[in-house]
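Heads up, the chain below is alone and in the form predicted on its own; it's given as structure tokens.
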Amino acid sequence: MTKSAPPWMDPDLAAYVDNRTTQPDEAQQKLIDRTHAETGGAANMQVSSAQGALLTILTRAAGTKKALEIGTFTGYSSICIARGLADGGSLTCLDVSEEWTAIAREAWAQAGVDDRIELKIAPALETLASLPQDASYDLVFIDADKENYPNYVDAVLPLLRQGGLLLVDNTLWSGDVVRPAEEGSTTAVIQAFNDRLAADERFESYILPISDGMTVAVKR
């Protein structure tokens, strides 16, 4: 099982939290195992099982009918979001990898959520620009190339309904966000993104210290 212990958390306390969080079912565990077996070092791009449980809870609590995911990888987070959708809900996934999302497609079918998910393979900013102007989403989850985080937020802002949830992964970056960073580094990019979103009056936001950090923001 993918563990969620952040580097700043006592390991015993982290294990306590993990053991009292909704656990992956058989389909999810198979995907965790397959991702580690077939994607090598890239497997760390998969959200933790604890984050997955949180995604389902937030999706369900928000009464989400339409959701959008930017960065799908092998499909774990999309399974979790799809399972939290309201009856008749749908999830649109944006990614550029045919190889990794082929694993996702199989996992969605095994998890019984493939009928709720539409996958679009293309650079996300291109896909976002092509969506109908009247498109509206209740929840957006961003977990893709970090350099484009500000661009993704700008692109989805008109598509996210008032009161909708914006979720952004990796916003604590292994705790490096509190340390000096070289200009142009991923750490510096995330630091700037975090500062920008915190100052953005269009959102109310909080960085949850779960796994690698997940920002939860509500559009005003």
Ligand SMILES: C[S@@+](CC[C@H](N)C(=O)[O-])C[C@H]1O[C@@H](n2cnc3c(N)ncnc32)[C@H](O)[C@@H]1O
Given for the second form:
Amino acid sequence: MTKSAPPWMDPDLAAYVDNRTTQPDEAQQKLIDRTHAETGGAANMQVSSAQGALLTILTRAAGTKKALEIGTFTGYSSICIARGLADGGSLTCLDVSEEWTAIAREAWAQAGVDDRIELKIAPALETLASLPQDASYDLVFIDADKENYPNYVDAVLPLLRQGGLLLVDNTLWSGDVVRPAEEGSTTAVIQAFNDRLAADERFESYILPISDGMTVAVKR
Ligand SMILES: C[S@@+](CC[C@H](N)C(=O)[O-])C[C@H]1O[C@@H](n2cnc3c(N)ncnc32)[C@H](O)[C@@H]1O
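What does the same protein look like in the form predicted together with the ligand, given that the last one was the form predicted on its own?
Every chain and every other molecule in the complex is listed next, the one we just looked at coming first.
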């Protein structure tokens, strides 16, 4: 199990929550282990297993038929979203890395969800601009380069149906968002993004303090 504890949370309480959350299945656990073994420090980019469980719950609760993920890495969050899709549902994944997504492709097959996932390798802003603008996604998960978060929200807005879910990872940035940040730093980028989304009348939003923070928003 990967840890979901935010750094400010009491470790015993965090373990309590983790232990009472749906656990990764065999295919998911294998992917967690493989990602740690083969990608080194990059493995910490993977969503926590508790976040993964939440992604499945939110995808299922929203009755998601069409989902979009920006930032796929080795495929853990995409498996979690794919597991929650309604019958006949599909997930489009965007990433730039052939190397990391080669692991994702194998993991999707092992998890039995490869039939509902399409992967597009290119800078995500290019792919988003090429998608049919009436695509009407039910759920979008953003977890790629942080500098582009505001651009991703602008680009997905027309693609997301009214009432659709927008999920954004790492929005508490290890808790650093409440501390002074150097101009141009990732912390400053995330702070500006959070301020902008909170003031954006096109969404209702909440920053869920799970793991590194995950914004849950609904398009009005
Ligand atoms: C934090 S990881 C995603 C983790 C993944 N959601 C998971 O839970 O395993 C970020 C990913 O975004 C990808 N990425 C970075 N910049 C990108 C861009 N401009 N367009 C598309 N993907 C990008 C990276 O290759 C990396 O795989």
